[in-house]
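Coming up is one lone chain in structure tokens, specifically the form predicted alone.
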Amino acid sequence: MSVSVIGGPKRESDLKIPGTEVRKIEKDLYEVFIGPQHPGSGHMRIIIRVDGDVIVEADPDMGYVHRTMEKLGEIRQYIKNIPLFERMAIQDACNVTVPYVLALEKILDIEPPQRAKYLRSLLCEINRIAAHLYGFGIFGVFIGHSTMYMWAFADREVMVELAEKLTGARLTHSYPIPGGARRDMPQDFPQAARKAARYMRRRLEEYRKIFLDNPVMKARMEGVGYIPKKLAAELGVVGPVARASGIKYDARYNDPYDAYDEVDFEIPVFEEGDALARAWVKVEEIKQSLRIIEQAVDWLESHTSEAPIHDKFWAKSPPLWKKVFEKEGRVKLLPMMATMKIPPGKAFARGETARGEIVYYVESTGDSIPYRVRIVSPSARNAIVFKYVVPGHRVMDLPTIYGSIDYFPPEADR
């Protein structure tokens, strides 16, 4: 973190740190304000009160990355707010935008063809991993352990260069669109995901050894932000922080979209609730990421590459793409979905996300811009738990339980 305060220190200048504020607020109670520098605390700032080294309140305050994304979504025609709604979590676009496209699906009665359905799972898989190694390298920063950070992001361009072959684009691909996908898998992409697999199935045995049973981390970890199965359901948080407090929900699996319903995966779960059990959902999440990624593939492969990828809602409409400019064998393509108009309807849908379910709830009143679209991402559901689970820790213990969490200011502050 920006600030950490340690030892128990009895004197207001022991706490003169800079770039902090601190302010004694009654006897031996000292109030720290964390953040909300970058990196550190990742543009949130949270509250802390301790007693000497302890901290006895905690108050996360969100909102310092605001980018009014649901203001902004009702301002811009439907097939806009798919770039616009990916830049929640970069790491994570087809997992964030797939839903938006589910919730347009529903209003246009429109069913994307099997084939489409197959290419986002792809896509939305890759972007989980991607999405989970990115979450391992700052909270390997977080915690001091500097080659778990080096490792995880190395290996994050694995799935970073995967997705651009099957994009065209590293990070925002906006690559679902109502009724299907925006292109099909190369030839030659089977083969790179399957290499892509066996890599990082080696590479999560190394994980282990030098980061989850390594006995200095696993200090730092084991029985640190505790959360119990009734107070995570109270508290209604999601995904991996969920799944490792032992509530088995998942909206893949709950409530099965795209091809989630045809592939096998299961569903990690632990019953520990602390920091390492939080890590180990992801590995483990990674690992069935893994299994969908190739199976997903030996179906396309399978399958006709003739098949359509778009529904045929896109043949009595304005072509996906007008060539409007051509000259010296230089093309330019302007999209003509984004005048597209969607019928008057309400729409509510949900996706499972690297960091837990996003849902989304659109109205449309049959113009080429949404009347309403509101947007409940799993960040600002999760953050409510520094306010309950940090209490009680020693303030060192703040890093482990803010990277274990993998809160993400700029899709909670959507």
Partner chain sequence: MVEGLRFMKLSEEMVRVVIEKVKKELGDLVKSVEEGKGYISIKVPLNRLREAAVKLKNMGFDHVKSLTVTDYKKKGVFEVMYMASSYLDEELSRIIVSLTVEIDRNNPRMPSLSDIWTSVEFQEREVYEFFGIHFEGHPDLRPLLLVPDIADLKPLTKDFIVKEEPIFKS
Given for the second form:
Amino acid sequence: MSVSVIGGPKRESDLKIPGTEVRKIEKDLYEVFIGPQHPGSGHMRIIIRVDGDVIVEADPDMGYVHRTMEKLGEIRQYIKNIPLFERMAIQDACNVTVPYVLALEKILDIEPPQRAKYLRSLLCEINRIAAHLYGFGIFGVFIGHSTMYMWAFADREVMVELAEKLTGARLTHSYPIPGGARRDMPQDFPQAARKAARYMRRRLEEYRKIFLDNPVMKARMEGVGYIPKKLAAELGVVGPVARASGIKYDARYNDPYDAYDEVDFEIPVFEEGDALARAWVKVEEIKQSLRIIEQAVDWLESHTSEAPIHDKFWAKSPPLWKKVFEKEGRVKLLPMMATMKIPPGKAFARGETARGEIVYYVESTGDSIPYRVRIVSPSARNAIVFKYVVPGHRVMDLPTIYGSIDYFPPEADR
Amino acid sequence: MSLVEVLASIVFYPPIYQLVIVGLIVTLGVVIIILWFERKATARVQRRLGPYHVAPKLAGMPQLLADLLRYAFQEIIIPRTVDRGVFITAPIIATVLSILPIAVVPFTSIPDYWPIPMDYSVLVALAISTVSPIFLVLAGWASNNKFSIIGGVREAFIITAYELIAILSILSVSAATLSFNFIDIVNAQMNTAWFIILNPIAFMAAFLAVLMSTSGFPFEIPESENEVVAGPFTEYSGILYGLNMGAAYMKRFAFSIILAVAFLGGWSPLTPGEGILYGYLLPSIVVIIKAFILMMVFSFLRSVYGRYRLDQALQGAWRLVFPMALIGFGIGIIEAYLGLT
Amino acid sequence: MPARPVAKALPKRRGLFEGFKGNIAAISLGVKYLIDPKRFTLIYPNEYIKLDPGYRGFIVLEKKKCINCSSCARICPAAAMKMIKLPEPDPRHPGKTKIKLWPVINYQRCIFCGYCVDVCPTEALYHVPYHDIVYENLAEMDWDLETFTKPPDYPTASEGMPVKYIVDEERGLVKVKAQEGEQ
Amino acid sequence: MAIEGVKAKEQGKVYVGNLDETAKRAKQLLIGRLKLGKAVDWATSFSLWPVHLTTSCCGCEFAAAWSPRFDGEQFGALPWVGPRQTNLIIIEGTVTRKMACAVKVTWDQMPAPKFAIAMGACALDGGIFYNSYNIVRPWEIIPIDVYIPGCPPRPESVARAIVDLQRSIRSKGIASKWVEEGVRPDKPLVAPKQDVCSWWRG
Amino acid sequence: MVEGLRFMKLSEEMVRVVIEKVKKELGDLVKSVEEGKGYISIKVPLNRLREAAVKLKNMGFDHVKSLTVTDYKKKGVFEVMYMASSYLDEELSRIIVSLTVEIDRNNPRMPSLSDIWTSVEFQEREVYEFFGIHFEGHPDLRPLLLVPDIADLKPLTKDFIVKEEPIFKS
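The form predicted together with the partner chain is what I need now, so please give it after the form predicted alone.
Once more the chain from above appears, this time first in line as the rest of the complex follows.
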């Protein structure tokens, strides 16, 4: 219980304390720094200029989580990059790493076995649901609905539990590797997955009651952050943001990879283009992901268990490798994986994460490390929404838009 | 007189009892319990446990005590940029003013136990309750922080919206009974029915107005954390923040008592009898329990709703709740005309 | 049957009555959960989750199996696994020592990806199925060879009882007691 | 608390009298005579409110640690919005050069007694980003009480860290010592100075 | 099923059709058009980049997925690739074309395409800070992710070297 007197401009140099400088802004605008220590901004900052209650200018100040992945990717061996790139969006770990592995497979010119494809797709969809629920929860708490946050995170735990059964880690699975996947499905997995799917469908109905059809929340979301179809195409937004604006684009459909050309699912597309439509896209996508999970589990159950990895990395492996796989379902890696050289070539691959399309450009010069890896993550492409869509809305709409586009700074900043 | 009687006569001397016992001690207890209830109920709806380890056998009841004690002994930071006088005094005055309405609300029909006997107690209670929000605006302004100022301005907007509704909807009861005295209002309810049944529309309007005035969900707009951090209280730390936090709940309690007396029949099922016990203590307990139930309803709404946007809240207040209050007032007049009460 | 885009529309519900109905639905759902919360909270120090044996927790070295090949250090993405050089008596030339390489791990960096375990040619490394250990100073986390060869202390196990979560159709996850002998 | 650049006489001079002196007397009375020290430690340990500063992706597991399954609120810990009302900072993963300034400013804004938990490999020694050019080790800017290894750590680990911190507050009497003497018994309140905001000031 | 939304796996036939179309549309602008792994590479001279971009946009390539820059230190050039694709045209959305130019490493200046493709605006800012390529005509060319003192080092060029630790503990 002591009293301290701190801060405040006393001298000229004191004026330079971050966030307290006095700058002249034309007109009667009020400049507000939202973030990075701020619940409504996550780990980024949005500098907004406010005229009354209306935002006239928004300037996203990103880079608070820029961890130099592109540079580190250039100095590390190919397989070490998988855990590295996974850290972009750890709640969506499989989805962000699969396209990188696809690019490597394109250069290596190998095709993973069918079982690996299904396993990867299975984990991708589990991750997609978990990431959508994560986004839902954050969106809920952004507009003050803490129950939505808690419920979404409670149900996300079901998906995390499934992923943990499959891979042995809660979030950072590091599951796909060039040519396959790291573990096979455990025996009791299909039953748990089917139960979880049925449970999840029922819960979506309750989400609708308490959040999507709740008049208070609906009023907050309806018509907010409207992005017309043309503008969406022009800004190049991705994922649920684009699909809520009527753009029929999904990398799983337009450039199918893994098992997505064999399973039956829909790509929900809405025309409204506002925050409510973006929330609904996620709900519909969760339903479709559940369908994919059920189909993938059925397929995996009805086919005999074999190592989900390309023969190149399995045929010549020692007997211990096969023993471990039979006993634990774990695919052991060959020591040569660490320093694997990949033939020269350039490849471009895309995949659909929960937040939208992620693209990788990998260039190899025949060395064991890539010459260049370029990643453009969905949030990095959606960040432009802040500049072009937020102005004209009220201050309280900023968290709504932020939450509805499901912006995830570590992914955007890479 | 024995010592007990002397003590009782001091404790139950109406101004002391209403202001010190009910106004400070009971209010503090109610705030602590209601905050615990709010956290526990929200946790239940959200499928989790809520405060627990602080006292597993009491289901985490002393949690708020721990929070209060921590606040009391934490460093108080007063930034150099603030207007110090206002910054320190505003929360204190707001806290005092927010419990002051209790002083004029009678807890019994026995004239000996009226705190301040007067015919205009409804008006006085409403008048006092409208003062305290101004100090929240002042607190925001004195903090000299952008978020505080935005929060303060929001508070000011909200005041303009709910004040008229609160006054009008509670006055509809006065209109029905043709009296500004809480005693007459309760007596009228005991003769016929509670006003929540006779005039549900006015009660709804009053309920929403109280929700707005104490920034309960879905009207928790001045402190909406996602844009303006903690609104007017962003710069407050230590016990000063504790006061600010408590002030809103104390105000809610004072309003709940007014609503309980005006709409829920006051000490209704009980007819105050002779002596301190039956004439004063039990009736006041009935009123406090009714107010407590109201506060539980207020707290429960947190787990169902998010918050409205400022303009939507104002629009709702003026377009929907204000006409409701007017209709309620009309119903009150009609009831008086028909002689229902 | 492949994917296909399907145009959908938001449910159109407007007006005062629909709003009223929505409020009632939301509040009644809230009350439903207030009465029956369906909770599955882990009361932490009193209970702890007994993880599956396949969980990628802390890593332990079985010194007998190790063939000092340094594959694990080579594949570690965070450079947490390092080889140290230790002299040891040479069985072939008595009286002389030779330098042997042993892996040690630095938990200041380890990201629990499990590559080292998967790459080990003799299965000398294995995961213990627990992860909730914290430290009060940094130096403790840089393990030497001796610490690395035995499972780390697990204080939680002595404080609470093990539980397991199983996926349930009605309640999502259900907390059940884990049997002692059960894997 | 002494402030640089302010004369000793000016300190504590506010409108309502000499608050510093009053506070000192009150402290002596409450802690010295009434033996409230234990109660203060108890209250502080069960009221650790972490400030809402998400430095990086461990925020996912931080969020999960307060989700219904792991419910951090059972320890009385409630993630709070404004730094002025909190007393715990959880560094959730990597601290980049840009974020380091925010961490430092947030830490300085929090009222003492305050505590810090470093969560995840990146907050200890950089984790997988150990050789990145854009990261800062958080223990270089603020004093850390508990370190949690893992990438990301499980939510139970966060709970473990909070339990450990609670126990050490009670056993070492950190909060009451602070109230009495204005110092942390075990650690200096301010870490070695490193100007992480230089890029901002230019 | 709606006509035109029919699913087709990307075939070599389709890629060849698009290549022909691009060749016809861009005419003498292009240096070369070839099929890469996952994209079609269109090389154009630097001074005709904007012309080519406008033509591609008119063809239906309405957004840029990635602005990829590679530093070829030995050749002394930066290779800048605008990886464009389409949202509104169902067929083109399966194809990714990369509009590639090479610019001098020592004098990295090139025209900005952010007025043609708005979606490239933030990525050009990013490239500006990581490689120091100055985009002429960009409305708002400031560093996006990095703090100024690191942005001066141009971290993604091959001049900036990050070392990995050896596998032996010292």
